[in-house]
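Encoded as structure tokens, the following chain is the form predicted on its own, with no partner shown.
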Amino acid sequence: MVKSVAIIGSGNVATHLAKAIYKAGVEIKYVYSPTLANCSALANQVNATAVDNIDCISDVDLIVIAIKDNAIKGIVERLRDKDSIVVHTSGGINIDVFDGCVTKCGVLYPLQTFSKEREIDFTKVPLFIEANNSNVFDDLEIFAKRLSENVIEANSQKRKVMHVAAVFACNFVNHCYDISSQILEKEGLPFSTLLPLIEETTKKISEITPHEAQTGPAQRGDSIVMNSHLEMIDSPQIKEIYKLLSKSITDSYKK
């Protein structure tokens, strides 16, 4: 059973996860970052000890690696032969990143977009878990259910698929919001005027499928409107995005 935790990282994911663990009543002994000032800020919020030397981490049941994907392997190698369960929080990194270094390992992947300055209800965040053996899985599942009401077993392949889908549903969509904001800004129009539209679109896809919810000129195959839009767009890059997305939508609705 997980009674004590060390957090490696102090960014967005590490911050929200640490707060959720602390709120769940699990002791966080250490928060590690190579920059002491960064981990100190988080450690103070969860009553933990801030450390900038990874060797200081000892006598904890679980070590959570919540850092950039390209840095995970290096940290895993520095945790070689630790007796703790060690997990990472990435959707895109395979569990075999632990091979040859850690004997009790797994993944705790929270499917959400995190920003330090925004509070979220972590109990509603889907948590995808994986472990290298049944004993570790049982401990990780019990721990995860203390943090979230939605805990799902998913192997590395399923997690990668979920991560790709999440990039389309969140990162790409948000970039489109950014583009629309730039278009409006040129005419002195506020992005906030689009918020009711965005809210209604989000509500619709909780009741019907995204395919059923699609509207607009590309869905109708209205080339006159689409061409007029293209004439108004100055940026060649944004033109190409408009054309590519429009073609994808139109092709999806061809009879």
Second form
2 protein chains.
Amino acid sequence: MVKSVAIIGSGNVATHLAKAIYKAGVEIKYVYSPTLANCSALANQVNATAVDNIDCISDVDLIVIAIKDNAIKGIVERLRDKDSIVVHTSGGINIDVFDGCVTKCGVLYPLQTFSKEREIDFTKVPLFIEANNSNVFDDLEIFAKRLSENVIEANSQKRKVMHVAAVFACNFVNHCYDISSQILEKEGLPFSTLLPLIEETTKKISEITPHEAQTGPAQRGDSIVMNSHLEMIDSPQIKEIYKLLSKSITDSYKK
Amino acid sequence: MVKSVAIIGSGNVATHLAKAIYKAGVEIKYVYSPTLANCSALANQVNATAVDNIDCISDVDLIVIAIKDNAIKGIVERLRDKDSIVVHTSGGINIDVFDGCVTKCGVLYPLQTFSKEREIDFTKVPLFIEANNSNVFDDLEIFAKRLSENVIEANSQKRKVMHVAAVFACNFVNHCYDISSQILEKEGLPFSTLLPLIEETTKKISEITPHEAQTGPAQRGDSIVMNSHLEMIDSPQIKEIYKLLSKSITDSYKK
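Having seen the form predicted on its own, the form predicted together with another copy of the chain:
Let's see the whole complex now, leading with the same chain.
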């Protein structure tokens, strides 16, 4: 049973996860970052000790690595002698990143977009868990269920598919909003005018499938409107995006 | 003052607009469609007469053309002798579509995605209005304000920009959801798992700009994750979309 935790990292995921763990009543002993200034604020919020030396971490049941994907391997190697369960929180990194370094390991992947400025109801965040043996899995599952109502077992392959899907449903969607706001800004139009449309677009797909919900000139195959839109877009890159996404929509309704 | 209306069309926009007009207490005399079966259901709902002959439309203050963009010009030509105000509801069609045919004309463009199955609170839908003279504009403005709290004057150019922005914020966003659901379906994973993420992605941008809200591998410039995602995508077209959108995100954070 996990009774004490150390958090490696102080970014968006580390912050939201640490707060959720703290709120669930599990002790957070340490928050580690190579720069003390970066982790002190978070450590204070969750009543933990801020450390900039990873060797200071001892006597915890669970170490949570919540850092950039490409830095995980390096940290894992520095945790070689620890007896704790060690997990990372990445959607895209295989559990085999722990091979040869850590004996009790797993993954705890929260499927959400975290920004420091925004509060999140963590109990609603889907948590994907994986472990290298059934004892670790059991401990991790009990722990995860204290944080969220929605705990799902997923191996590395499944988690990666989920992550790719999330890139489309969150990162690319947000980029479409960003392009949209740039287009309006040029004409001095407020982005907020789009919010009722955006809200409805989102609501729809909790009731009907995205394929049924599709509307617009590409879905109707209305090339006159699409061409007139293309004439209005200055940026070659945004033009390219308009063409490619429109073609993909039109193609998917021809089938 | 607009006291009676005829609706040309029986699709999504026609249906939602007719219901909003009826609810606002304005009389709808006719609903026209070339096929009677198509407009009878709508006509019944709003206590109007269904007609399949456009010449039957008479004695109304306002005729609303809510049909496909490429059919508007043809209808306008058949309304040559009418004394009513005639408006279309398209984001992308210029007001000059009425030139030489109709003397009192304008545009009433509702910025929303309409599906027949879903009820909409029309009072929250932004309505963009334009007219060919100030008298018509005044009548149209009073009428529009009975339907929505959010009436905005916009010339054809401004409206078209709004429409392009809406294609990105609604149609392309929805297509990203669709791709996402296809990716999950292949692995037997439920799309509903993404809904908390999608909801948060949408909520964020009502508080911070989409540019500030961006997260994910492309924003971090994490090419290892992006390459591993590309390996998992079978469809060459979806691969292309992943590459292009990722590059566009990465580029916009280099600036």
